[in-house]
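Only one chain is shown below, in structure tokens, and it's the form predicted alone.
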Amino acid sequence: MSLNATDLTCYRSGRLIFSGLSFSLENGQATMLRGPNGVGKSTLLRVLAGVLEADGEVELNGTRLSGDRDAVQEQIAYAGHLDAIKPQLTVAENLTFWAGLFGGRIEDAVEQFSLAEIWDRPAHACSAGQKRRLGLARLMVSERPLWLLDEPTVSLDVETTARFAGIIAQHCAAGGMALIATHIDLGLANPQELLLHPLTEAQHAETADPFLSEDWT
């Protein structure tokens, strides 16, 4: 098991954001995703969730996300900013989706999340952190080898970052992988990095996506 990405180059609105980026993940392996504020880990993240389009290769399990991305997206659960829940629906009916959706269980999902307190209670109702809770349920009853996590702990509070954390390693421990970006330190043992370098301006210029160019309205 393992993710390949292959000489990754993206841009945005015209702008290069990374260029020539490779590296892998191996099973049983949590990944940080390090760098400042505005350096692509949100968008590397998206392009390896298949959600955002890159040249370059990426390859999961032998899957290459050109060729098959159903059966890539597949075997990944993503954790973006916002919490993906329907406000609508009680804690959980969210859940209960989910798990109906991927196949997973929902016990262990309740009880390290702390989900039963809450059970009833409709989404729109819960705060920040509950609602942060709720989605991170989703990655325990999904049942996927790679996790993409970005800023997985907004909102948490110090005892449930840390039980997310042991989760992560719960996970890695039976196989999977885990990328996730973060400025903090989850406590996890002998964690892997990965760091990505702000491009300067000249290279942003040098790099000027052709088909996007001032020239074009």
Contents of the next structure:
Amino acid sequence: MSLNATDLTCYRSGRLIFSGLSFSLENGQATMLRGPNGVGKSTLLRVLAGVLEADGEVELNGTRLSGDRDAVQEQIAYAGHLDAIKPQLTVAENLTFWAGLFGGRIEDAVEQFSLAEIWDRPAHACSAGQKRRLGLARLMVSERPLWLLDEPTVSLDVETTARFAGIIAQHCAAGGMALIATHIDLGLANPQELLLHPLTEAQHAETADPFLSEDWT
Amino acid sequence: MSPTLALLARELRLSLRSGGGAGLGLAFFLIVVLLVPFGVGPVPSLLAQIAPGTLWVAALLATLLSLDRLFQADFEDGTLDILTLSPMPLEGLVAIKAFAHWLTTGLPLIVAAPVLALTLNLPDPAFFWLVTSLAAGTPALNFLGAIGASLTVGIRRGGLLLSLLVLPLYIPTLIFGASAVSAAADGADPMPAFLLLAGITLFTLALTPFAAAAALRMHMR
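Okay, that one was the form predicted alone. Can I see the form predicted in complex with the partner chain too?
Full complex below, order starting with the chain above.
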């Protein structure tokens, strides 16, 4: 499988975030998405997941995002800054809901993320790290080939971070792909890197919104 | 478990847990209807005359009460992003969420309405049509509300804007729902109004999933 992005250009609220971005990922690869704060890492991941619109083309396994959005999205598991956890439900209820929706198995995820010890706890009583573990467990439950991860290791302890790196390696070894925005070294064996560069001064001034151009401000 | 059942079970569980708002609409409905005799005075003939309209208006307002959380809660905690990646189409998702909302807010109103109608001295022949018209009309309230909720998702204090958007859309349902009950109370034929009410509901059920899903997609751009 492969992921190709061609000439991606994204505006948010009329301001240019990135432009002319092209790259491709190959089978079995974990790729680190790096770049300073505000460079558009999260935006890029959301564009690839198809939850944000951008100009240009994203192609996953030869299927174009603009052509058949559903077919592309059904191969993607996304984990953003928010864990998508309902505080009123227990850890078990949260995870079995996602398993029911995505049709995956929960046993491996429970074991890998040590969720058994907090299984019956309401999610609002979990620590930030425990919630993050539950949020990441959804990746395994949804059984999708492409993982898009946005700062997945935030609030994880050292041991869990190492184990999560192992899970990513395992996922890629099984033919999956992962694009991971992170500032730390996950310790993966020879990961690819995708570096986003800050915009130049001229690009900063560029806008798709006439009301933001200089005549108006 | 199938995706549909998983989502339905979660929606029902959430609305029955704290902050879910299932009991809130019902309590609001009870209080509003019980307040009316205090306002207009305890005149049985007057109460009987305004009972159908009062019950229907109170049902509209009670439905509005918990609508603003329908998509907003999922939007705020990131669940909406994940739901769009699920194998279920967004249209189906909207329909299931609106249906679950009806089960927890619309259905209790239908059960409570005959009891409250007693306090408003509704004439006996109208009781059957009160329940029937609410059963046929309340799904339209929840589904039209889902359109409003999807349009205002992500807006601060969107609940107020939601009321302004949705209440005008409730007018046809209110007119035909209340007039079916009034007709039955006056001994006239309630069928014409009831059939129009049912027609509006069917139209709304068919339209809402597409309209609300389009609004949610627009919001993500």
